[in-house]
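Read the single chain below, which is given as structure tokens and is the form predicted on its own.
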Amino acid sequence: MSARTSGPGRKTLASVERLSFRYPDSARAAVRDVTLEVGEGEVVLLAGPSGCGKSTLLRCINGLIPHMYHGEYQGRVVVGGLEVAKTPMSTLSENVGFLFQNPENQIFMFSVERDVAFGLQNLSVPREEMRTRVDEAMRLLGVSNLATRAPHELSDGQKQRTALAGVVAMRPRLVILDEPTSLLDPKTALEVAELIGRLNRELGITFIIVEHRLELLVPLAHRLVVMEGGSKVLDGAPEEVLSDPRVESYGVNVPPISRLYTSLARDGIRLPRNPSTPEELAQEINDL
């Protein structure tokens, strides 16, 4: 994986403008005033400490708020050019698929395939179509093996390739994770970052990844926003961010790569840009 940038023009799909939200049992708002653009095809990270509104935020993307929480909601969400907040969630489903943070929590069939296929029943998806979506998800995401398989036989990697080809099967645009690493040890974690890099390459699929472990995603990702207190306090490439000398202030957890970038800086070894992985850490070092 290699670290990437957004080029110019991309086409706005999701946009974000002066949303705040408040939960009916708080004494304060759980987003604050956000103003967020997000381009066709870019990957971008939300980091920030618990609390600070990351995963309202994403609520407020896939339409559980308003549609599901109810609060004080102020402002406008836009994905593909519908307004979230006046459109049902079966439309929605077609353009926003969202992974929970635990996988189990949206797969629960008898096999696979039929996890799968679940989403797609769901909208009356004709069974020609429905069983070539399937096959293609299952294939993209590994799990073709395992379509007879039921899912409490599957390992927590399995599980998490499962549920996103739940989600791919229904082919949105737009795909919201939840920290989608959390549960997973360290390789099945890359496995799964790599994963995403691949779908975001071949199948040009937009992503929003709420993720603490920021060494496994930063190498893909287009754009890092940094949110605290409910509002949105940095956002930019993540090389860029990673080097602000408030990042860390707002809870963000700097991969050693970029921590090690910023303190040959300020022994005075300057180089040209800030690396996201050891590979091009050494390239650097070796253009000295």
Given for the second form:
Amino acid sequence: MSARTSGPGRKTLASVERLSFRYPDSARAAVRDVTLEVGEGEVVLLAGPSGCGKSTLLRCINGLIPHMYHGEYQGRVVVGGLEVAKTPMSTLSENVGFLFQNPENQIFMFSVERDVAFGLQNLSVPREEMRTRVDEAMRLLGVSNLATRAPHELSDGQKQRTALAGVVAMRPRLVILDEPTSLLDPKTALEVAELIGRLNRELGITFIIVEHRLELLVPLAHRLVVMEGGSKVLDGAPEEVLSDPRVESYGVNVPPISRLYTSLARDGIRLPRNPSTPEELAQEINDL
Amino acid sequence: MTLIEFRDVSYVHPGGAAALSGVSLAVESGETVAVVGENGAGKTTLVRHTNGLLRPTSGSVTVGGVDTRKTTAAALSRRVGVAFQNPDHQIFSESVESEVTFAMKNFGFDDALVSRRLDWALNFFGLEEYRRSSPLVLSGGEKKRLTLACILAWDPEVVVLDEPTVGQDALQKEKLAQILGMLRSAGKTVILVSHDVEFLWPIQPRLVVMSGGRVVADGEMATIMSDRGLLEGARVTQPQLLRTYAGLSRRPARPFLDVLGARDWVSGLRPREGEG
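Okay, that was the form predicted on its own. Show me the form predicted together with its partner chain next.
Now the full complex is given, and it begins with the chain already shown.
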């Protein structure tokens, strides 16, 4: 057990209960009988092959399904005590922040500052309060010095940080990220990953993240959930799930250090634990 | 034989921003070259010069000895197939099938060949079930595969892939690695633009590192990736297996290139459990 593992002490923030969803023009359900509990303050990674239903599940949690996308919906999703299907999007958005893969789809105002404030304006937050929250979010995400810049002048990493600041300004309890680092260069991606870790530790924000580049996010995640064919097939602490012999057959991009750990175990060499960083693995090998 | 040559190439965007400055680079026929570097370093601008989509503001680019300024993008694209980073910039047909056959028909391939190549490409990339669907219904990862299918179907001499692993799961990445192996043994020239150092590491391509529109390093991947100062400046990270290697107190002379190599070396360190 690592210190990051979610314990029984956590309060449930989001729960998905026996959820199934089928899009109208599709023969089979995109999500099939999925049950998932996410605790307050957890970072949950969601992985699986393309078309496994990850994005559909995210849409069910943030309310895009069933409010925007209609279809055959069974089961229940509850976030922060509100049943998603029965709560208007505007109320949900006070609890759940959502960030697309491509910040271009999210950033559209004339300045970084205006962009960060956009969601709050829609909620008619008083001016003073808005100022405080926007400043705080820009400071946390390191974009204060860009406040008056136009979004098109920003680098990709700055755009992603601006989009994230807009989400954080809403002070959501849960933030859902769909491949937040896939378009970023390795160093910028690492910085965004570290930022997610900080927001989780310092503000207690809960994250559900779909990401193919697991090596970046495993070090800060409490749980890894794997889906296939619309169903949840694996769910546990990342080091446990990544040690599961089936994990690669589900199309999960198992980080090289975890693959090495597992293949050593198959060779009869048991290292103390599935490492989350290469330096940790090197230490375990040095200690052999 | 040098197939693609950049000679002191600079490119200035119409708006006035310099995207490439003094780039010289010669790609040999049959080579696999990977271009890495931070967002905005000029990687995409560089590869857009290989098929005439962009032409240098100064300096020259030649493909098979032909100056790209003296030929058409259409003629160049028969030799150089480029799969863009964002598939939405490339996909325009009404169906997956017509998307794949479009270029082949333009190049005047006969019907039997077009249909054989189409079947192969759809099957290979797992897109058969979408043959008659609109490309718009595909997921991001599937669209990305469609752009690869389109290019490999017409079998160009040079294959340029801009961020091919984005949004791809492990199974698709493995398939992509297989394709790269096939292209290599078929003697094709491959240019990859990628942030995915973990994907590139076992392939060990020739590595070109770009920063601020310039080529700052060009050579063997294992050597370049060991230069931490250089990587820091170019905002490129080290692959996990190399970081593991660097942290070992005893280690082999050369870094591990893949998980199997690393396993074999570590296994040799001590007797297996149950044998002592």
